[in-house]
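Next comes just one chain, in structure tokens: the form predicted on its own.
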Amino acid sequence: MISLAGKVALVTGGSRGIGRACALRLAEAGADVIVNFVTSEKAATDVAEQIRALGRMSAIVKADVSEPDDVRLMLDFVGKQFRQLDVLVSNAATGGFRSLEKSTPNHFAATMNANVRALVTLMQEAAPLLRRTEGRAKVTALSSHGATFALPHYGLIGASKAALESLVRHLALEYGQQGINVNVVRAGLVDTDSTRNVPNAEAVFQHAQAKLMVGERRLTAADVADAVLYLSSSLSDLVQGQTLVVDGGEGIHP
């Protein structure tokens, strides 16, 4: 059984969907967890209460990860209140579902700032705490099939996820010798508040389900969280700069 006892984790976008599942899974493994949110304060509070019910410490922090000042203040809070940070899960993302033809420069900037630049800022601000981790600190970013597939209404998000996966490799190169592992979990289609807004969502979900090669199982946020837990543990000490695909085999055939 994986134990994160004595560890402190920060999950961005941790109030809902995959972020929520990650926050709870890390807490179940023994970590104290800080839950970041932007608008969903009640949902973040609910997650924190569930974490405390497990006997762990928790706090919620409102911060827009696309804003460097917000990230700096969030990490200042973590340092002052928890005095350590061992696990960082970069999950918060945005972009909206629209064609590239209808995308504006503001749409492009907002997507790249939240989905790509945010990880750079998080690493810059979190590194002093991560370097003090006993053992190796673990950073995991969340990606999606849009990084490699062309999907309808997904151009900006997909491009940002491809950039994110490349960025993680370069961050691993820079921070790997400083006691920090940086990796990616690329998730298949998971039913969340966000993906329910995909155009023709029901048809998209049915198509994805038909491509799975794991019997009748559906891919869930908990499955993705299990992969994040592995990458957050000492079992992954020799996994560096990699993209771990969790999709039930969906991505290996048409």
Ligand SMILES: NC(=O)c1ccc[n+]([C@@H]2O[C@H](COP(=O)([O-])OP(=O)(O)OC[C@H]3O[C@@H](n4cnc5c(N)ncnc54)[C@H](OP(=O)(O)O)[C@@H]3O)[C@@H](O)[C@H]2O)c1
Second form
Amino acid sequence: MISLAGKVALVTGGSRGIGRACALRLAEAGADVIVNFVTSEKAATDVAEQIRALGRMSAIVKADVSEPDDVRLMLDFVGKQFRQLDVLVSNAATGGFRSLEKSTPNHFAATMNANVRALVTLMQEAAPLLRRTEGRAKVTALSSHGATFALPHYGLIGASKAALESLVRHLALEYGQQGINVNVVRAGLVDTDSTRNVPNAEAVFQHAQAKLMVGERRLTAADVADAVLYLSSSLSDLVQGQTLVVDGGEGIHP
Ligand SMILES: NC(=O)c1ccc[n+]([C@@H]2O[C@H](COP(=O)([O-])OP(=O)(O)OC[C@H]3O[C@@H](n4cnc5c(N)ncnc54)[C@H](OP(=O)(O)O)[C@@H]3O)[C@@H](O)[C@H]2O)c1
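Could I have the structure of this protein in the form predicted together with the named molecule, to go alongside the form predicted on its own above?
Below is the entire complex, every chain and molecule, led by the chain shown above.
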């Protein structure tokens, strides 16, 4: 049984989808959890209420992770209100599904700022708290198969995930001797608000499902959250700078 009793976690984009599942899973394991959102205040409030119903402390923080000032203010809030931070889940991402041919410089910048640069800013602002953790602090970023596969309408996000995975290895190199582990969970396709907007969503889901090797089970946000929980716990103290794939086997065959 993994226990995060006495730990404080921050989940970016914790209001919906995989981030929501992570926030709840970490709270079930005993952590107090801060839920970051950017537009969905009601959804974030619902998650925080569910966390409090588990007997944990929670707060919601509106911050656009692609804005360094927002990130700084969010970590100021965490430091003042919770006095510690042991677990950071860098889950928030954006990008939209479009061809590279139709992508503008603004699309490119917005995707890279939210999906890649945000992790650098989060680490810079969170490190003073993370370094004070008892035991090792845990940072986990969310990636996808776009990091290594070419997928339709996914060029910008896929490139951002490839950059993110490299960034995680370099952050592990820089922060590893400071008591901080930095890892990635690379998830297969999960039914969330964002993936429902994938062009040809039904066919895409059927194709992914056919490649799973776990019987009739579908990959869910809760499955991804379980991997994040492992990487947020002391069980993974010796796992550093790695990418853990959680996809039911989807990615190992054509
Ligand atoms: N779903 C999949 O199949 C899949 C597969 C592999 C990896 N992933 C990765 O898993 C993560 C979550 O994906 P998801 O499908 O759960 O997404 P989602 O359902 O669309 O939820 C996105 C979350 O991120 C937040 N967010 C978006 N932009 C933000 C910003 N600039 N600042 C702060 N928060 C922001 C949203 O906040 P609001 O609610 O306030 O808008 C929301 O909580 C992403 O990194 C994604 O790339 C997803």
